[in-house]
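Next up: a single chain in structure tokens, the form predicted on its own.
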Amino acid sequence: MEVGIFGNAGAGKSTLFRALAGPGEGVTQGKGAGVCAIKVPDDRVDRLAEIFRPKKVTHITVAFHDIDAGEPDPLSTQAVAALKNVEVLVLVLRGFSDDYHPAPPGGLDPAKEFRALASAMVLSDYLVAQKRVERMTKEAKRDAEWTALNKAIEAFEKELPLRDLDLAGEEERAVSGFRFLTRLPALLVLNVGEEAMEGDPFPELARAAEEAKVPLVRLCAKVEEEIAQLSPAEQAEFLKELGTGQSARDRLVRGAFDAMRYISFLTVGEDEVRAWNVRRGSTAVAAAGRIHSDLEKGFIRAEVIASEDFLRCGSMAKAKTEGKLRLEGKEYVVKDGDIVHVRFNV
């Protein structure tokens, strides 16, 4: 899974990224970018592992892209190719101020700044579909790509994303080749100073975020960017003495990966305690697939337990005993925290 940080020069972005790399993550940095891989948080593989204690431990995977933004102009060319290859985009807005980064005239207004950005990336995805447009016009072309993208510049001069557009079947599958920014899943990310990390000090951001239906998640990234340089024990106690269990980095992650509407399922054994993730809604042979292709094809019936319910039994002999583990065929819509096992034939 690939999501893109991007935000205006001095909104604090890459301050995120080496926050969100920490010191011991794979990175890969070139010039004013870099990618790291970061593992969703899951208590549930750990718990689990701890009880099967399997030669491997494998959670689910981020990978964020520091994108390089142009300025002033932050969707250059070079900017808008970068997230036309991710799959969801963290927009870091600017709620800070400091000695090297002044606040500008009139004062911070993150609210404005996103909607300024949301703005933009509309027109960059309105001129892209006119020009399509505008060549199946000379070819007159007329198909379910036409119907899309005309659909798709009546919401853009409304000044509506497409991810509030309800595209489905042949038109979903015309728009998605373009890979518009504003088809893409958000999470707005206001990044404050020290002093402002606790309260709202800015709520009208909020209302913009609910309002526009994207999550939004407020942290210091100069202050996580010190926990991420602490120990596994040192961040613990640091995040004691803040008073949550849970760093912003982590929330962060957790939040962009919830963005795609993904649910995780898991699979267990001796060899191996994995999670797995694919779309909410989707069948359990669409989680063989995930796993194997041949669990696939071959696919029989699956052996499901949720995962609290293993948890709360410590066993599959007792899950069985209780009545908690169930047989389930190919319709079987697959919930988050599902435990797994897939029994094919091919």
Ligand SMILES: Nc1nc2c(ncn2[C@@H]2O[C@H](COP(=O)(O)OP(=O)(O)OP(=O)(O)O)[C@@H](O)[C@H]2O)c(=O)[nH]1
Contents of the next structure:
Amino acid sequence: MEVGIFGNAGAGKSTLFRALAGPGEGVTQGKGAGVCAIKVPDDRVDRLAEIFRPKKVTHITVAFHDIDAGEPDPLSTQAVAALKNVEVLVLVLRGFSDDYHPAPPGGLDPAKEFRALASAMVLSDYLVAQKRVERMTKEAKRDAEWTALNKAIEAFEKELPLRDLDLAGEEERAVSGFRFLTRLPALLVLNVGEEAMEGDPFPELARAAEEAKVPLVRLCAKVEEEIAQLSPAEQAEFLKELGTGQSARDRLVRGAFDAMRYISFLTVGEDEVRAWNVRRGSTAVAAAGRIHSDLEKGFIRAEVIASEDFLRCGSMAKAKTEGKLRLEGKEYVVKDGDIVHVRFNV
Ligand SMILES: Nc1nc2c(ncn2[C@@H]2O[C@H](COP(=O)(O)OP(=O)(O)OP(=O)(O)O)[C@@H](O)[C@H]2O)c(=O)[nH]1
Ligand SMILES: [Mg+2]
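Can you switch from the form predicted on its own and show the form predicted together with the named molecule instead?
First the chain shown before, then all remaining chains and molecules of the complex.
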């Protein structure tokens, strides 16, 4: 799962990226080149691991990319190319100013910044769609792609992103090939100054986010970067002092995961306790295929129990006597937090 951290020059993208990456290894850094893999926090995995004491515990990971803004235009060819490979956009908006980073003329206005970025993305997509449609019109092509692109153009002309457009089947497939920027789920990050971590200095942005139906996370990238340098014990202590149970890092990772419309299901055993991601609405047989293609091909049934039920019971034996362990068929729609054991035959 690839997430692109994107926004105007100086908004705090790299600071946020370092806050996410922490001091750990495995991180490539440098201007615009950073990528780091982060665990999606999931206390069900941790609690199940305490019960099973497996050899291995595997969380879902999300890869964050620090996308270079390519001043002065954040949508440089290079940035747009980098964004073609991501599944979610994290848009960082500037909400801080200090002696070294004075506010731009007209003052800080993250809501305006968001609208400008959103409309630049609409324009970028519009040009792509327009070019393709012109060509198809010349060639007298009138297929699903043509219809879908015209619907897209209609949306762009109203300044609407493609994520708001209902497309299905062939039209959806035709459009997905273009990797339009406005089709990507987005998450807004308001990067506020150290002094503004409490309260809401920019209520206008909250309104704009709500209107656009995009989640908004408020944080101070600089403070988060400092937190990320601490040991896990010190981090917990610090978060307690701040009065927030969860670091902004965790909120952001979780938010990006949810924005992709993924849910997690779990597999348990003495070897491994593991979380897997599947799209919301996936069936049991699709979930089986996520684990291994053999499990999909030879799928017989899935034994399913909600992790909450299992954690309350404490063991499979108890869960069985309480009737919480169910046998489900291929078409069962997997729910977030289901513990799944696939019976298969190849
Ligand atoms: N006071 C304060 N300064 C910050 C904060 N976040 C970032 N900065 C500073 O703002 C400057 C720009 O931050 P970067 O993280 O490099 O911004 P960027 O978006 O990566 O910028 P480009 O890569 O140049 O597009 C740095 O000097 C940061 O230290 C913050 O929350 N508070
Ligand atoms: Mg940077």
